[in-house]
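Single chain ahead, by itself, as structure tokens, in the form predicted on its own.
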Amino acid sequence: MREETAVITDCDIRTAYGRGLACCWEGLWEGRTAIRPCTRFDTGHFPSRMAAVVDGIGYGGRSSLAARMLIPLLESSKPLVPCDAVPVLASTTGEIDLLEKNVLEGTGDAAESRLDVFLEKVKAAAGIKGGGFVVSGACASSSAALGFAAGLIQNGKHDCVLVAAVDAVTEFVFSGFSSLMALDPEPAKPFDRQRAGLSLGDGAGFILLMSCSRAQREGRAILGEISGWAMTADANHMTGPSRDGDGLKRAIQKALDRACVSDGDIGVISSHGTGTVYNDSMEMKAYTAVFGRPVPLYSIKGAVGHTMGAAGLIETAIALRVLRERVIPATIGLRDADPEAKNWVSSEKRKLEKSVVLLNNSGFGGVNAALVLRQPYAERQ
């Protein structure tokens, strides 16, 4: 059976700067944070105010937070996604703000919150019947979703996959990483010496992904495609990462030979970069281990937070336009790069000398997902 090429045709976002990529991009572009006190519940007992939460998002809607930034999205871009396209959701904690709802208050049902219940919401609003997949994989979850839905494409099982992604800044998830002391009472300084935890983000979105030949029948515009990609386990802690990053390495070096490109053919690295002292210094190992030398790298953190289950799809959504405008955007929040990371990341836009992107995220329970992503084949003659 002939493999296909998973290639991306449609994205939309919606982060802290608000919705669209557009409006994503140019707040990366003018070198600007999206991360401010959070107001959304009393966060004067928490060790950090700071969030990048959706303005006008807020509890006491009808409908969950989570709902009402993924819906929208999903529901206006109905006329683009095919009705037998198969649906993939990822998320950490989904409609989690209905669970506390329950827990506090004892009012609604306990069970809406399950991410079963939210992907039916998730199909009603996109306009596809059938069956459809839940990836939770912690905050690798859309970058480990976009790798099975490339796969289902490439396999030749399915020859349409909306991927639809979405994470909420909500109190329960706030308390939870405020008890680990991985919150920075700043906004996040991804690979900065001083770094000191990361700060938590909104974010939504969804990626259409088609086989090549499809989308080229249908007269779809590419805008790019998913190579490889491939996801390890580190085995090593419920919520700290390996020390010394070789499950990253590991994943890393298998999606580059998924993809059959070399270390060589990167031109830059999409981090995970959360601001966290040992997840960022994990990856650097990593890099090292796998390319020997210093490769531009990025990470958003810094600008829309990080967004959990959301990042990945988010982060992917950017680097097309990395790739598009041939610019590698400004690590927002670094003043002084650890020695560690120094020559590989930059405070400063820099432009983009080669047309691969490798992208990784990881999460709690050790899980480490990496993808390829390259410019559309025409492009690339």
Given for the second form:
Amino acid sequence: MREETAVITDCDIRTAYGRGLACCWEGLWEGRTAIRPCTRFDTGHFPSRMAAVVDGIGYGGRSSLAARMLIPLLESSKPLVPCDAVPVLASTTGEIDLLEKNVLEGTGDAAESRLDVFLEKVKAAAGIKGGGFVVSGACASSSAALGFAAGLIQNGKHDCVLVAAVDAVTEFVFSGFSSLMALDPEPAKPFDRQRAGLSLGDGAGFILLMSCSRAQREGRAILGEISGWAMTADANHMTGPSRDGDGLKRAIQKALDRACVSDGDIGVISSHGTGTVYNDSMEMKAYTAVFGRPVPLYSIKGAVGHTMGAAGLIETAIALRVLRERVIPATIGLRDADPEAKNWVSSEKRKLEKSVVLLNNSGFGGVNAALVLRQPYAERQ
Amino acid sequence: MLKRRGWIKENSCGCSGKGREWRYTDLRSLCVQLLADSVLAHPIDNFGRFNRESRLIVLSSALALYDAGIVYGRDRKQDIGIVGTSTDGSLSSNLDYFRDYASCGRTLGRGNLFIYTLASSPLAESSIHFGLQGPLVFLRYADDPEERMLAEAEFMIRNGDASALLAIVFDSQKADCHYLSGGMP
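Rather than the form predicted on its own that you just supplied, could I have the structure of the form predicted together with the partner chain?
Once more the chain from above appears, this time first in line as the rest of the complex follows.
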């Protein structure tokens, strides 16, 4: 079996900060949150009104919320995306507002909200003719998709994969998370002693992966490498994470093994860090079990909210910037670190000392995904 | 590659390697029968709360594991992954959740319906019952979805993502569960 390095050659994201990685990084740099009271639909009946919603994208448009966030990014990138790229779509609910419209107004076809239907729109926007596939693994969907993409490239099955990810703050998901009492009445406070739940966020983006040899042949910029990945399940509970963090611990260890790096090589952890009591505690138990001593850790969910199936991709894009700038962003929303997270997480920016990022996401059903990201080989020399 | 298979249709179910078949009238009574025949090691917690796809997936998983001779128990977790595909994903559960929410005045949804609005949720129910700790993900290929998903499952084993996998093709009427392993169980 041929072994190739899976490298990232292009990416773009849209969050509640606006369009582009630069404005997201700027928001994180300035330490301001994009979470505020949501006015996209009536939130008056819910325990929390907070969400990180993209300005100017609301109900009543000609296409779905998810399409209006993601499709323009792909259309702009069309000249850079080879038509032989394998398209992969990661999402949890995709164009679910089409189903909402069908139920509430009796118009349209609810089946149009299926993820495979959306995949066809993604392909058309990116100018890709090949088949492609959808990956849906709860809130680990896009980190899982990036792992699948890296596997296809590393083993020589394909040399170019486009991973697109999107999820929108809709009445559907907002009411659902509210029913589970999962939303913090204030903006989310990951790893804080007073954390009380998550805040939902809009998120969309894409990452173009190539084999290193093809990227070099085509003279592409190499932004980073995905050198390790793994998925595991807790096999424990539908909505609650494993109390001891064992599932995430196994995912991290497998991803480190695949990347041929040790726990001592990790410079920073891009955590899932939702702000729920149980998730953040579970993560800290997993990190403590793997590392045994504090490693710098951050979460961006107090800034852009929990972007659900898009979270892993957006966090990967941010992690590439962390590697380039050699600065670890502050965890926005953090005021008083939980004792489990003290000396790991910080409300201040920090210097990145080592050039490997561990990135994790977990989701309903006990899904865990871990990625190991590295600087481009040339910059490590 | 070791391959075994369990399947369930509207009124019957079975496993291919052992050549056994069962007839049934409802899924709850089938659970009792499969428990008596030691296909299920213990009762399925919360079976009454499951959506239909979850019930079919858990039972087809039981039949595939039984066909492969895999022993499981409440305190025994195993490095087996679970991947699945279906045409509609979670469409019917999405409609169930949102219609209920709308009919209740759009004030609060039901958590027990919301948890099945992820395409991966029925697979997670199977992972929880059988203690399957490998990769858990829903995949939907644009072309030849069943064949491509099975090929991907084999690739995942060869690629070291899991030592064994359940690969399930399902809809709201039937489920076909393939047990794939790189070696003998």
